[in-house]
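Next up: a single chain in structure tokens, the form predicted on its own.
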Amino acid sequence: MDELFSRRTRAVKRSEIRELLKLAERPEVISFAGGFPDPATFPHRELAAVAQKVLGEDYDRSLQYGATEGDRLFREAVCEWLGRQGLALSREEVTVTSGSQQAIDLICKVFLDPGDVVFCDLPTYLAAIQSFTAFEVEKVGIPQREDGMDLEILEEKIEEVSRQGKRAKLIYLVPDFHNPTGITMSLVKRRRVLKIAERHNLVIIEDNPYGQVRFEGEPLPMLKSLDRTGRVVLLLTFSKILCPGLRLAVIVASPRITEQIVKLKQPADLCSSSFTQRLAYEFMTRYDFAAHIDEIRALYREKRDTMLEALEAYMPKHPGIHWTKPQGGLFVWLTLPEFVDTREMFPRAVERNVAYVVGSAFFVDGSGQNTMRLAFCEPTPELIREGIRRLAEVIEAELSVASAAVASK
């Protein structure tokens, strides 16, 4: 039966670092591997009131089916929420999906043929990274730098990709406490961009999860705010801002772009689930939105700030070791010398009970063995506290190693 798998089952490998983590399920083991929110986060009695009236009053609705494009109040809500944040949109402009993960394959539906070229970062999101494989395009990886992507040699790469004769579709970007580094692009950077994309006729994914959980420093527009041209598409998740259960999303893009994804919408699920959208309506409506978030990001905050000091107090102290300060979002990325190699190490790590993402795998060049990302959304401050003063000892343990096989030659 092999042979009748399609050609893209062949190309998609099962997640690597997934198989690697399942070392990392014991109880004991403190995990800074998976980006999950913190169920503290979660408006549990908020939303179990909301369930009851809409079950009670709205039932024939909300258990029925609905729009491909989505529930027309909640996408109304969506509008003026994103409006208060100078995102002027109508409805039309908005559709709902099942997580941003199903945003980005819709996406790749729209645009991209087998030997396309898509830009990302270098590193970048992992599952953006799985979506584009098994869309068999090729992918190709920008340096990034303290405040984003490195456009210089953006500019560079779509010329070279122009002379080879390929087609280039894509700019994928996190430009907001990206994941896995935790950067921000700067507002500098986010005009640029703009104009390269359109001056080589590129779309930008703007994937956007986090933006809304900053801690500090001053906001920063949205890339599809400054869009003037109608090539940015903004995908924003609720998972992190109320929980990721609902599986609730939205794509929002110009209407003719809009159109194209509602098409290609209706043979993947007909319609995302009217119940929870119906959920976050009442949610957003009945409920202060704006200070559940505030709450979301003081809790996030003091784990953040936590991770910091503990990096500052526990880990050796080697030019080779530096991390990301992020403003926001749930992770700091951690790079370790040249010589140690993070998947290697992993096994060790387990061993002291304590658990990272080995950061190659954020790599479409194979490259970023020395680095690892560090979520520290879930963990309660005094396990991050903990967490981290393993991870140093086993930093060490692995610079000693090193060291003692430098000596001995």
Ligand SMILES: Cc1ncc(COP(=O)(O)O)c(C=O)c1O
Given for the second form:
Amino acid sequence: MDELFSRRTRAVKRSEIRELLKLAERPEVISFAGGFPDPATFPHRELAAVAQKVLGEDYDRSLQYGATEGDRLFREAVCEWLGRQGLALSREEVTVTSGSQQAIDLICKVFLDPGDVVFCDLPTYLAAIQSFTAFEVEKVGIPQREDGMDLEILEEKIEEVSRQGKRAKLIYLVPDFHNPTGITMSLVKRRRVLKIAERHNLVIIEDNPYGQVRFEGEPLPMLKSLDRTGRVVLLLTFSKILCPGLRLAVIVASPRITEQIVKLKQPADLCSSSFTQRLAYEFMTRYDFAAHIDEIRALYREKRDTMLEALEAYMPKHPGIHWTKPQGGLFVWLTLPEFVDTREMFPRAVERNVAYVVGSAFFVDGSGQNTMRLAFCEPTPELIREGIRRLAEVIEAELSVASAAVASK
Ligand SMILES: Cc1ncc(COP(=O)(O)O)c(C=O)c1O
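Could you drop in the structure for the form predicted in complex with the ligand? We only have the form predicted on its own so far.
Expanding to the full complex; the earlier chain stays at the top.
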């Protein structure tokens, strides 16, 4: 029956990384692989209290179908919350989705035809790559520097694509505490990438799950708040600042784009869950949301500090080994010498009861074989320290094998 599957279905391969990670499911493995938030950040008691009210007094609305664009009260609460952060919005610019993953899928549906070109960082968020693949587009990876995407190369690539007669449509960015690298795009680059998008008539997807989770330094303006031409589509999820199980995110876009998104969301799911939107609305209006986010920041800050200290203490001193020092988010990105292949090394790490995500999974051009993503969100600080110690031993062994091989040549 396989011949009945669509071209799109056949284009998306089973994730080899998922298969690899199954090896790491034993409880004794300290895993830096999953990007799942720490359940200690979930406000479960408060949610239980608001659920009581929502199911008692508001059951007729909260258990009913809702508007495709989302619950009016929840959207207004989101506008007010973003307004306090300097992003003035009206409800008409906000669509609620079932997580920002659905938002990425809907935006692809709205903008992309097979063969169109999407620009993204090298490396970039894995499930966004999978969405782009499902829409049968060409993914052009642009190297990422310490301050974000290399915009010289972006412009060269845009011009190259246009000379080839292809249709460039989107630039996909995670400007704050990037997944997987933890890197933040500088203000200069934020302004410049907007200019580039204007000059070449491209839409920017600003995927921002981690911007609220800043540990230090001043927040940088979101691309959306610098956008004067309505070409930035901002995705904000509640997964990391409330909990992923509610499956709630919003798309902030111009009314014209929002209209198209709503048109295509209707056949996708009719509406997102009325119940979880109500829970989130009650939580945001009854409790101190800002204080809740402050607690999340403090918890992850300690874990980030522990991971950076452990890397400094345990990693072999080698000019080819370095890592990012994120000011927020959930991830550190580790680069090893070119001769180390983190995919080949993975079973040896799991044998030592430590796991990571193989970096090449995040590269649309298949490069990055000497890199890995380390998520510090799940393990406790003690386990982070021990996990990095084990990982450093595994890497040390790789270096010794490699230098012995060179010496014997
Ligand atoms: C960059 C990025 N975009 C989107 C998502 C998906 O989030 P959600 O739970 O809102 O679907 C994630 C989740 O980790 C992410 O890191």
